[in-house]
Each structure stands twice: as structure tokens, then as C-alpha cells.
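Heads up, the chain below is alone and in the form predicted on its own; it's given as C-alpha cells.
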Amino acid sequence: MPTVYLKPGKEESLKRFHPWVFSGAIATLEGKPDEGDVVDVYTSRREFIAKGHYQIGSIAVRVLSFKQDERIDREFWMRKLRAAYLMRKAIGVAGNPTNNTYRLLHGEGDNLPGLVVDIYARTAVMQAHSAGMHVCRMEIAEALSEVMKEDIDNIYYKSETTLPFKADLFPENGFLKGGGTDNIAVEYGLKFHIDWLKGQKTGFFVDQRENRRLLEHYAGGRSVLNMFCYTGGFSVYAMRGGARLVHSVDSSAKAIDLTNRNVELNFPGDERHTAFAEDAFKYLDKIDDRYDLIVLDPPAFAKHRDALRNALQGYRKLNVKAFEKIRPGGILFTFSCSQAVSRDNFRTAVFTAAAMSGRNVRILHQLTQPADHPVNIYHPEGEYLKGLVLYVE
């Protein structure tokens, strides 16, 4: 088997089962390994340490196990897949008849970097963000498949966006497992168009279900704006909650398109929703103080930490707009799901703009990703969604 040899002392976050190796702490491979190979790590005393994928870039490898004689082949991905199963049905999302929507295997949470499986009703979706992981998805196919036996119909695979462009692995999406059309899901009892053919992520954010059912809670008579609607999961949520009227916007007219079918889809014919195409930032320019909820969830400003300062800058932009705008007595649900954007970056973002508004602001909640997307203790860079509930005076 190819091996990675580290630079002295470079083992000590392996020591602490950090699950990356970076490229900067190799002294030399033996042998010819290609991207998505499995690959041992020994320290520059020759101490074995690690294995995992290999691949050219800062992220060089990506630990499978910290354990020497553990073989990396079927009965692995069972194991793995199984562990990451059982916890979902021991927390309630797998098997709850209200939601058949959860992520069943979120990358590093479930120590299996580079590998993301969403569950929408009979589907799972498979996405791969390593060459390792693309060179090794019909085996976790198979694994997957047995380890759900009965629970699923079809395995789609969408990692054409995801994976490293230099690997030339020319990755195709399409159906590893069945091909049934059927894409309406179930979330605590509200149903979505899941476009995992042509949506971002994997066609959905299951990352903030537990934020639009706290959002439900607070919808009750006000009238509420949507931001970033994409699917219109939180208007959605804001209407079943009793939202007097729903504005959803999204630059995307096809984010437009499918949050319209959503709402429709609960609750067909209500004239309390709206939606627009329109740029977010021009929006928030143009309203009044018309609305007394509003949730910002923008994409991503930062993708790597290089575009740091410009997206706490866009943070503050976006937020200072939001509460100048936003009724007295109103609520702001507002977020970052950039990895690069520390909790504390975020806070001091959000905080600099409250400031910059004169208004009085106040916390209510500290929001996170839900349970089923997991942060590995030895991995805090996990924890990658921060959001605030703010009540502003």
C-alpha cells in the first residue's frame, strides 16, 4: 500500500483524531498512489497512525480509521453506514412517520469524510466531496442499500459539482440504485418538491428543519419575509404557523419557481404568499418597514478563509439593512453556513450591524445544525451553521 511519511511533530492532530491530513505536513509518499487510493500514514519516526483517501491538494488525505489492521472494504462501509443509521433512529429522525427527510451520513460527523447521504422519502441521495469517495461509491451503494434493505427504493448519486476538478474523475450523476421520479418528501408533516436532479446541495436543506419549526412558533399574525426562499421551506413553515402574509425572494427564478410549487403543494389556492425574483440586497433597499419577521439565510459569502473579511463585510451589509427595516417588536432568524465564518465572526458581525442600526436588539435563541448533521468532537470545524434569533425593539 502507498505511504505518506509526516514531518516531525506534524502527527499531533492525528494523535488528537483530527480526521485531515494536509498536504503541508508530508515529507515523502512512497509509492504512486492516485487520487481517491486508500493510503497509510506513519509519523517520521515510522510510527503507523492513520489511513484514509488520497488526494492531491491541501487536504491530502482524508482518515478512514486511526486502526492499522482494519481493511477498508465492504464490511467497512456496513459498519460505518449501520453506526451512522442506528444514531439517526436513536435521535427520532429515521422511522418518525411525520418526517421521512433527514440526513442519513453527514461527511467527518460520522467519520466517513468526503461523503454526504440525504434520505427524501423512498431516495437516498449520495454525494461525494473527495476522489476517494467517488472511486468507492458502488461499494457504499451496495452497503447503503443493505444496511437500509427495505426503507429505500433508489440511490441517486450528485457529486458532479462536488468533487475536485483537477482529479479528472469526469463524475456523472444518475440513479446507482433504482430511477423512480416520485420527489415528494415529508418534513414534520409538511411536504417539498425535492429536485435532486438540478438543486443545489443535494436538492434540499436539511440542515435547517429544526429552525423553521422554531420559526412556526414565532409566525403567528405577522407578516413575514422570506430571504434566500430558495425552496420555501421557511415560508412554508411561517404559513402553517399562522403568518398573517409570507413574502419569499430569491434572485433565482427557479428558487421562485419551486417555492411557489410548495407552498401550493400545503396549501393550495392561500393568497397570503408572494413571491419574487429579484436581487436580495436591492429588496431590502426598496421596502418599508412593512415586515415584523424576517429571515435572512443567504448562500455561502465565504468558501474559503481568503474570503473572509469580504463576507463578515457582506454579513454586516445584509443585517444593517434588516434592522433598519424591520418593525419594532419584529424578529430576525438570521444565519451563516459558511465553514470559514467562525460563531464568533458571525456574532460580531451581527452585533456591528445592530449597532450601526441604533436599534435595541436582543438574543432569544443560538441556533445550530440539527442533530442528524453531527460535529465529531476531534472535528469542531464541523460545526459550520451559526444562527441568531434576535428580537429587535
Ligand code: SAH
Second form
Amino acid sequence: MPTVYLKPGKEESLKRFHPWVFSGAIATLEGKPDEGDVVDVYTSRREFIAKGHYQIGSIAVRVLSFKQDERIDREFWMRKLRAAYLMRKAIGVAGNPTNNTYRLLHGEGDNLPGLVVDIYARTAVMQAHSAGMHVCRMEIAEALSEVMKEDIDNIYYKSETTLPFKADLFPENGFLKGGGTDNIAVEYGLKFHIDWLKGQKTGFFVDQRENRRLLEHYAGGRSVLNMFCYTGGFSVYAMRGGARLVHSVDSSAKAIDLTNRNVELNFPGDERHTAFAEDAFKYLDKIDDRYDLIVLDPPAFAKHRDALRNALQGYRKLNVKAFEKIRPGGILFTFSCSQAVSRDNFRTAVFTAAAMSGRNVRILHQLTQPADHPVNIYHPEGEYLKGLVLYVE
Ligand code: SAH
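Okay, that one was the form predicted on its own. Can I see the form predicted together with the named molecule too?
Up next: the whole complex, starting with the chain shown before.
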């Protein structure tokens, strides 16, 4: 097997089960691995420490196992997928009659860096973020089909935009199993059209499920503004929660169409809802103080560390506008899904925005990703979603 030898001392993070080897930690590479190959990782003292998928880039090895004798084969994928499935059942998102929308497998959080699997009714959408997972996709799909045989009919592979394009992998999106066209999934009793063919991520933002449910709790009698609505998830929950009026805004006309279809699917002919295809910043500039519940769930402003400063400025500017416009007694749900923005960074940006607006602001809830997007305790970077629910006087 191709082998990576680390520089002296560079095994420390692996000893603490951190699942990445950075390229700078590598002394020598033997056996000429191709991108996506499984490699063994040895310390400078020539002791085995881990094995994982090799790739050219800043993260050179994504660890699959810390055991020398563990083979990466069909049985391996089945063990991991079964463990992930049992966990989702244990926390009540799988095998739940009111919910068939959940993340079955969350990369590092389920000890499989580079792989994501979301379940939408009887379809699994599988996404590779590393060359290794792409290379193994057929074996993984077979294992998935075996583990989930009672629960799914289709496996759709969607990795055209998530793989490193330099690796010349030429991924094609398509069904690895089945090919069903029924794309309606149920999240806590609400129905959603899932666009896994063209939608963002795997077609839906599964990670906001619990936060949407919390919003439902606060929506009664309020005028709700859902900014960056995408599929209209927060809007549909607000309607079920008894909102007086719900306005959804997204700059993408496709997102607005999807939002309208999802509202219609759950609340046909309900006149409380209107959607606007507009830029969020411009929309906030022109409105008066008609809303008393605002959701700000923008796309990741910082995809990388270098973009951090601009991202924080972006969050600050956006939140100032919401603080300026929200009615007294209003509730603001504000989020950041940038991995490079820490909980403290985000809180400081929102704090600064609150101070600039001069409003009296209290934190009601501090939100994060749900339990089906678990954080591997040895990989704190996995905690990417941050949210604050604020009471604005
Ligand atoms: N809240 C959504 C997910 C938001 S994803 C959910 O719960 O599913 C981010 C969305 O922001 C995308 O749909 C994208 O089209 C939209 N977007 C990006 N930039 C925007 C801008 N400047 N103004 C309005 N919408 C924008």
C-alpha cells in the first residue's frame, strides 16, 4: 500500500484522532499514490498511525481508520453506514412517521470525511467532497443500498460541484440506483419539493430543521420576513405557526418559484404568503417597520479563512439593516453557515450591529446544527452552523 511518512512531531493531532493530515506535515510519500487511493500514514519513527484517502491539496489525507488491520472494503462501508443509521433512529429523525428528511451521514461527524448522504423520502442523495469518496462511490452505493434496503429505492449521486476540479475526476450527476421522480419529502409533517437535480447542496437545507421548528413556536400572530428563503423552509413553518403574514425574499427566481410551490403544497390558496425575487440588502433598505419576526439565513459569506474580514463586515451590514427595521418587541433569527467564522466571530459581528442600531437586544437562544449533523469531538471544525435568536426592544 502507498505510504505517507510524517515529519517528526506531526503525528500529534492524529494521536488525538483528528481526521486530517495537512500536506505540510508530510516528509515523504512512497508508492506513488493516485488521488483517491487509500494510503497508510506512518510517523517519522516508522510507526503506523492511520490510513485514509489521499488527495493533492492542503488536506492531503482524510483519515478513514486508526486501525492498521481494518480493511477499507464493502464491509467497512456497511459498518459505518449502519452505525450512522442506528444513530439517526436513536435520535428519532429516521423511522419517524412525521419525518423522512434527514442527514444519514455527515462526513467527519460520522467518521467518513468527504462523504455526505441525505435522505428524502425513498431517495438517498450522496455527495462526495473528496477524490477518495468519488473513487469508492459504487462500493458505497452498494453498501448503502444493502443497509437501507427497507427504506430507500433510489440513490442519486450529486458531486459535480463539490469535488476538486483539478483532480480530473469528471464526476457526473446521476442515479446509481433506481431513478424515481417522486421528489416530495416530509419534514415534521410539512411537505417539500426537493430539487436534487439542480438544487443547492443535496437539494435542501436539512440542517435548519430544528431551527425552523423553533421559529414555528414564535410565529403566532407575527408578520414574518424570511430573507434568503431558498426553498421557503422557514416560511412554511411560520405559516403553520399561525403567522399573520409571511414574506419570503431571495435573489434567485428559481428559489422564489420553489418557495411558492412549497407554500402551495402545504397551504393551498393561503393569501398570507408573498414571495419576492430581490436582493436582500436592497429589500431591507426600502421597507418600513412592518415586520416583527425576521430571519436572516444568508449563504456562507466566507468560504475560506482569507475571506474572514469581508465576511464579518457582510454579517454586520446585514444585521444592522434588520435591527434598524424590526418592530419593537420583534424577534430576529440570524445565522452564519461559514465554517471559517467562529461562534465568537459571529457573535461579535451581531453585537456590533446591535450597538450601531442603538436597540436594546437580548439573546433568547444560541443555535447550531441539529443532531443528525453531529460534530466529531476530535474535529471541532465540524461545527459550522451558528445562529442567534434575539429579542429586540
Ligand atoms: N434559508 C434557506 C437556505 C438559504 S441558502 C433554507 O432554510 O433552506 C442561501 C440563499 O440565499 C440562496 O437561495 C441564494 O439564492 C440566496 N441569496 C444569495 N445572495 C443573495 C442576496 N444578495 N439577496 C437575496 N438572496 C440571496
